[in-house]
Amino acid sequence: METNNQSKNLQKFIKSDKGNKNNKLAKLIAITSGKGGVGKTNFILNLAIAMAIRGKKILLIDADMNLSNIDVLLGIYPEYTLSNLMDELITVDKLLVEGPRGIKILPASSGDIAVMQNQKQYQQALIQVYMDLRSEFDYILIDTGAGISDYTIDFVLSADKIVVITTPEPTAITDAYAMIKVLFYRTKFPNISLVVNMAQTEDEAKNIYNKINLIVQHFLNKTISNLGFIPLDKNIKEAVNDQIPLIIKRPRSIASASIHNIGISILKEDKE
């Protein structure tokens, strides 16, 4: 019951105002997945610089409390991490550090035994970054925590769409159902979108998809969206391993056309 309570405040605090035409809020997009090694954290450092190229203004946000990957991923050391959201000497821009396309990123930390012991702190903490900077941007991404924890749902819940990862492996295609079943008994509508990870072709990810979609057709009695695949290409442990964006040192891979098309039809969704 406290969960529960926690995650309907969470949403009511950070969807407060989003009727308010006169100010522009930026659209809130949790990517998440049932679990980790599905390429989560690099889908969405790429797609952030994919709607940046299209003139969007993009806040990035690794709230994996302590497995920061998106400073890794860019081989950049920032002096500040959400380690620091709790230090009242730290205003809100010191935390921020720029990225590829002038995206904005506020990182994790890692290892960091405060962080574990204090979560809904931070969690509350985060929050208010995001309501002091949510009319400066279009978009704010956040980059949750793999599983199903209370945290990360609070978190995923809180969005305006809700971007689940998987792979063609069984165990993630099991755990992002899992994930989905989850944030369905939670809240009623919550907009779900899946992106297929390293699928060999259109097809196999097409597959994926609808076997999913079906899944949760039969046993909750609702659907979710295809938001699109990003095919297995060898670019993309090219990238990461020189910790360089992929749609960066590699603009005409067949992975980076793909995280572009995400990016379009996301956008898309927005004007429609």
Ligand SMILES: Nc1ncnc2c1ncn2[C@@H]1O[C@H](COP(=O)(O)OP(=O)(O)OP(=O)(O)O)[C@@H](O)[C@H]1O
The other form holds:
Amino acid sequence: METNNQSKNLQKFIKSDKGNKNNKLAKLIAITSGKGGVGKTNFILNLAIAMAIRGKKILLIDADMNLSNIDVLLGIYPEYTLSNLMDELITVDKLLVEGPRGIKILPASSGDIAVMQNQKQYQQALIQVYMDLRSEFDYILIDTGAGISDYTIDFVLSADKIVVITTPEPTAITDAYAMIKVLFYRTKFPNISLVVNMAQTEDEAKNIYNKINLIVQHFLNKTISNLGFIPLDKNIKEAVNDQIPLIIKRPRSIASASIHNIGISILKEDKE
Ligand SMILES: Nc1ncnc2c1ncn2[C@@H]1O[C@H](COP(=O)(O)OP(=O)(O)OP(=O)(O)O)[C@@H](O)[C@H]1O
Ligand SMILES: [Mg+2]
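Instead of the form predicted alone shown above, give the structure for the form predicted together with the ligand, please.
Entire complex below, previous chain first.
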């Protein structure tokens, strides 16, 4: 784990220029969770497309070094990975792959031994990508994988918005709270919102948000916002199997509608 000071410097570095109004920079949204397998990658990919459909320029970074799969969800085979950038064999623009509705994707390097062995360098490469590209996009969405890792924590802590995903499972809820606690512990004013995925009903999702927010208020004296929910929807499995994002394959499904709603809320919030 990095020392706190190093980490703070990196966060300052990532945050630098954000206050400069003449220089329009992408908003950074980090999607994370306590427990794995709660639907982060499916959510972030479809959210990226929903926002692109509304005219935003989106960069989607797959920073899940262990179990990345945005490329698999799209059936694309990236030519280069971040390890090529680390070796200085290519420039950042060569790394980007075009996705549906014009989104740009930075695929991850899962299973790449060179990356695994050089996490510090990997983190620097991610920062380089971010610095090089943040003036070209409206939003940069980053899939950080489950839990807290040394190489993505600074991105999460510097994000304009941190979206924590949970499902109704007690284990996922407990892990989401643990993650939220760590985020509040590591930085003063994180903007954290919750998305409940695989809920049976909207009421179930609301109850889960209320429960977690109450605990956050009681024990941490902080608050998190409710970004919305995604119902349990068998169309998602089908979309995964067909390697076509749900929002394109089944635009009228209830899960697509809820992801569109979440995209609309984010854009609305940023306009206010
Ligand atoms: N709303 C949903 N309804 C039904 N199935 C879903 C839903 N969301 C995700 N899934 C299924 O859950 C599984 C896990 O989804 P996904 O890979 O997006 O999770 P993840 O949080 O990114 O996992 P990991 O922590 O391993 O990166 C997938 O098989 C997907 O089809
Ligand atoms: Mg994932």
